[in-house]
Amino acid sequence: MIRIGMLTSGGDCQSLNATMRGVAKALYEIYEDVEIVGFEEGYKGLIYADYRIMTPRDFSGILTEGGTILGTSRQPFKQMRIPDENGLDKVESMKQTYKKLRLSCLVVLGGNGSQKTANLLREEGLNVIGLPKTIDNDLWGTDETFGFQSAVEIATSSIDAIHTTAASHGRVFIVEIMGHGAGHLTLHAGIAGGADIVLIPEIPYNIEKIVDALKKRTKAGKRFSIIAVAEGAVAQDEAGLSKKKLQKKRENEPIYPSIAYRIGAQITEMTGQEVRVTVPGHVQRGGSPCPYDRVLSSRLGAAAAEMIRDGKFGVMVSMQGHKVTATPLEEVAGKLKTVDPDGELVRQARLLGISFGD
């Protein structure tokens, strides 16, 4: 009998269940005798041996179900080598759980931090395969991550819904989209939703340029404007500042809930225009996966099962072009895939008249 461990780690997204289902269904097809061990709440379950033996019934009917049937938690990579409050060596404990259960492989569904820990376990001698999960699409080594397209649809729907009320009231509306260090989600949703200004971390903005773009629209007879801003967007005069220097620079400024509110207040102060802020927040992670993600998740899951069969461990299943392939975990770990400021998509967005505030 072959025994496979599986866990979902970090923030949730719409396609975790669909991906686990893909892995499981393919494993059941490949092997006559296979047992899948599901760890509860991500790496926490592996550390403290909190698991359950899963059956084919567990994976039935979950293709369209959002969230994760195993639960998830954030276990920061930088704390993995630090003993817990009881002095437990977390890395050693994960290794012991793996060996005690006689696992042939551990399948990790997660984003950047999760894949770093997966690589750590690979370095410790465990057979590990990663699957690329994040709505931010910022994982190195893959063109696409599952969850991204579903989040794009929700973020785009938020911008779509703002259009009618913005047109009715003739105001400036700011929609804040998730994405701390990468602007893929905001860029795609901004283009799809017809935003007039798109602000992403990779292209630091100048508030005066934003105001100029708004004035240009007003002069052209446009009654409203929509700004899609990534939660990690940064001003040009603050880009590159350390957290300490940034706090010092802002010590005499009002404290705003998020970047969207700060930009909104600055626009009102400089133009007198009414500004409204909408923050979809974790709604972008919720609901059912879109059809595209269901197909992507099924493909990635099935490919993971094939790699287990072929003994191809220490990799993250990835998409390059339209083909499923594998990227070594050591290449993925610690790298962030960001938007290319001079790339094709940004260039085409500019040709459509979208301002990036620079």
The other form holds:
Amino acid sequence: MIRIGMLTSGGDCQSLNATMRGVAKALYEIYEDVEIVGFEEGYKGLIYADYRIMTPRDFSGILTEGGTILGTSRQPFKQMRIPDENGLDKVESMKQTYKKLRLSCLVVLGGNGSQKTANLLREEGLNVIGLPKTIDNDLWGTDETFGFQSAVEIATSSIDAIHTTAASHGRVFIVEIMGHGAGHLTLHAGIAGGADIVLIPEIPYNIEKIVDALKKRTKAGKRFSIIAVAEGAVAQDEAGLSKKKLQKKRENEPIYPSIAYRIGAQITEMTGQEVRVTVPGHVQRGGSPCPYDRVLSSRLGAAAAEMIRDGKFGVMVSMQGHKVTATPLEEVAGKLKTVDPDGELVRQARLLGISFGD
Ligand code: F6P
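Given the form predicted on its own, state the structure of the form predicted in complex with 6-O-phosphono-beta-D-fructofuranose.
Below is the whole assembly, all chains and molecules, this chain first.
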């Protein structure tokens, strides 16, 4: 009998269940006698041996279900080497759970931080396979992550819905889209939703340039404008500032709930225009995975099972040029895949008349 551990870690997304189903279905197909051990709430379940033995029934009917049947939690990589409040060595504990259960491999569905921990466990001698999850699409070593396209659809439909109201009222609307470190989601949804201005962390903005772009639209007879802004968008004069320096710089400013509100207030102050802010928030991670993600998840999941069969461990299953492949975890760990400010997509967006506020 072969026993495989599985966990979902970090922020959830729409396609976690579809991916686990892909792994499980392929494992049951490949092996006559395989048992899947599901750890509850991510690495927490592995640390505290909180698990359940899964059966094929657990994976039935979950292709279209968002969230994760195993639950998830954020267990920061930075704290993995720090003992818990009872002095428990987390890494040692994870290794012991793995060994006690006689696992042949641990499958980790997770984003950046989770893959770092997966790599740490690899270094500690465990057989680990990662699967690239995140709506941010910012994992190094893969062109795509599951969850991304589903989130693009939701963020785009938010912009679509705002379009009609923006047109009726002739206002400036700002839609704030998830993504602290990378602007893939905002860029894609911005293009798909026909946003006029797209602000992403990789291209620091200048508020004057945003106002210029708005004025240009008004001059051209456009009654409204839509700005898609990433949570992590940053002003040119603040890019690279430490938290302390940023606080000092903003000490005489009101504290805004998020970047969209700050930009909105600045636009109103500088132009007198009415601005409304919409923040779809976690809605972007919810609901059913889109068909594209279901296919992607199924492919990545099945490939993970094949890699287990072939003893190909220490990798993250990834997509490169529409082909499923494997990227070593040590290459993935600690790197972020950000939007290339000089890349094709940004260049084409500019040709479409989109302003990046720079
Ligand atoms: O990494 C996914 C993500 O949704 C980011 O886009 C967002 O910044 C963050 O998670 C939100 O995290 P939380 O769910 O912990 O609020």
